[in-house]
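Here's a solo chain for you in structure tokens, the form predicted on its own.
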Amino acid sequence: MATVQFNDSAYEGQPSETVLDTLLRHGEEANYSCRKGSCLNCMMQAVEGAVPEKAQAGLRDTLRAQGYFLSCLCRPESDISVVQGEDAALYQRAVILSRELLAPDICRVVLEPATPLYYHAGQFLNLRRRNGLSRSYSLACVPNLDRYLEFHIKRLAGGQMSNWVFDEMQVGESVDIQGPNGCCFYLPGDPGQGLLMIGNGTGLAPLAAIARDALNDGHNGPIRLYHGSRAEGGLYLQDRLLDLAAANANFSYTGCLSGAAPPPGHARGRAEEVAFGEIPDLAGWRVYLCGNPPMVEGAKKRAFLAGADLKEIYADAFELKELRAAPRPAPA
């Protein structure tokens, strides 16, 4: 069993235990969120000892060369000494330019980074408050089309960050940002390929950005976007997406309601049910899935069974750290 050195203390790890598990078990305040290697909030730096290759998957070459790794994925094979990552290597400052409600429980936040950020539409950033609280949010903007960074943040009961955004965030103050992260974005090279996009809640944010990015790149294959909610109020951005559909014959948007009977122009049922019902054969299609984990995981399996290549299924499940121990509501 390997020993983890951290904050002048040495902790003996248990078999198959990650560095993060070891530190949390001994009461250390270590940063983390999803615990699946997706959000990158748990990134640390090894100053001594070897880091398994898996623990550095997805990191930039410059970070890997400096010994950075994801503590939630790192199961050290020998003793290791670690520290929290240096802010200068991971974060930069951004100013809050505006905030507005897109729906009663969804806030649009626009940021200007201190230095230009190179990203793909659909990726996500980690946002950190002055007190150190950090959460991951998908970008709702498109490089070359949008000047600033945009996020759609949903208020969650008990959500520390989301409630701060709604109740206390002020225009003009600053936050730290880390990223971009994630591989759920448009890939040029096959402009005639069909693109299926399924999301619920603020999973719409990255999908709408990916659709705009693809159209801006000249994609001429069908782009089908399905967005689900229980109530009509959760289907935000409808006017913008309908305008986008009117301007692009190969793009369509379908708002799906799983609660009460939908008004004209909407589909009844969950977004994934409607989408797979209308497009049962996904051979040759690329699929994007964003939203709550049960929907994303279930839709990923259904897309594969419908003929989509696993390498053509891009998923971004929205894990909720502060609500991890509480039962999640049924998918919208």
Second form
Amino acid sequence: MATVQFNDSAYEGQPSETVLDTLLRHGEEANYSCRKGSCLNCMMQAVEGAVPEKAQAGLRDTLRAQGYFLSCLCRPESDISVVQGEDAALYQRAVILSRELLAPDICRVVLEPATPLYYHAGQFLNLRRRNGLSRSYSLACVPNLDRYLEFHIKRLAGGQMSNWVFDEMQVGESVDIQGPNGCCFYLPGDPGQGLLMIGNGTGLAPLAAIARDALNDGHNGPIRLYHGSRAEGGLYLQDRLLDLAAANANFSYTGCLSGAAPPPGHARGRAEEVAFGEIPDLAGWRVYLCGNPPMVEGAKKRAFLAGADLKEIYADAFELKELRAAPRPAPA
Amino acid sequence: MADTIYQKIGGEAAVNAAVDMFYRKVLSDDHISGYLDNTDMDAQREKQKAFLTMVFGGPNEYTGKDLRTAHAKLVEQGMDDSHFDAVAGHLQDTLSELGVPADIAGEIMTVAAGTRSEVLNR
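Having displayed the form predicted on its own, please output the structure of the form predicted in complex with its partner chain.
Shown next: the complete complex, the earlier chain at its head.
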């Protein structure tokens, strides 16, 4: 059994337990969110001992070389000594420039980083406030088109960070950001390829950014964006996206309402149902899926069955920390 | 030295052509899809690819022991001959849709049939 050394304590790991599980089980305040290797909130640094390759998958080379790894994926095979990591290597400061409501439960937050951030539209950052609380948010902005960084944050019942952003965060205060992370973004090189984008809730934020990025890059194949919400108020960018569609013949936006009798101009049903109904054959398409995990996972399977290559499907499931208190089971 | 089946049908390119077709068939079949772990489809596809590489006689690390270990839990959950036969049927269909000549397809199906006792943990 591997021992995990953290700060001044040594903890005995249990079989198939991750470093994160071991630390949490012993009451350590380790940072985490998704517990599946997507969000990077749980990143730590190994100062002694071997890190399994899988626990470093997707990290930048510079971080890997310094022993950074994802504690939620790290099932150590031998004793390991870990630390929280050098803050300066991961985070930089950013100032809140504005906050405005886009819908009653969605707000737009604009930030200016201390040094310019090199990122792709559609990637995400980890936002950390002064007391250490940290959450992942997708970027809603496009390099070259938008001067500042932008998030669309949905207020969640019981959500510590989102309620703080809505109720207490002040314009002018500073937060820490880590990133950019994730590989859900536009890749130039095939300007005629069809792009299907399906999102619900604030899953729209990265998708709208990717669509604007692609159009700005001269993409001339069809770009079909489907956004799902229960009620019309949740289709929070529809005016802007309908304008974008009016200005670009190859871009279309469909607001999908799963509630009762949608008003004219909207499709009825869940975004993924409407999308797969209208585009039944996805051979050769690239597919972007962002939003709640059941939608994203179900749509990924359907997109594959509809003919899309798995490597052409970019999925970003928004995992909620408040649902992730229990360890995820080890893979079989 | 005579070409192996793997070389005759076109090596890794043939496996790549077959794997998506095969995986889509298996995933669409409600009788067996419940036994697939779809939480990580990319990993699942890699497993299908390793399996096809093995039955096509290609270079692989896949052994009977792996097959047994990988499926033991599923057998406990009720996987039986009917599921094995269904997957074999999808493999047969994949080969015929890809136009693999009957004699070669026969050899491949013989290799696949030989994995039954490992897969079903007998």
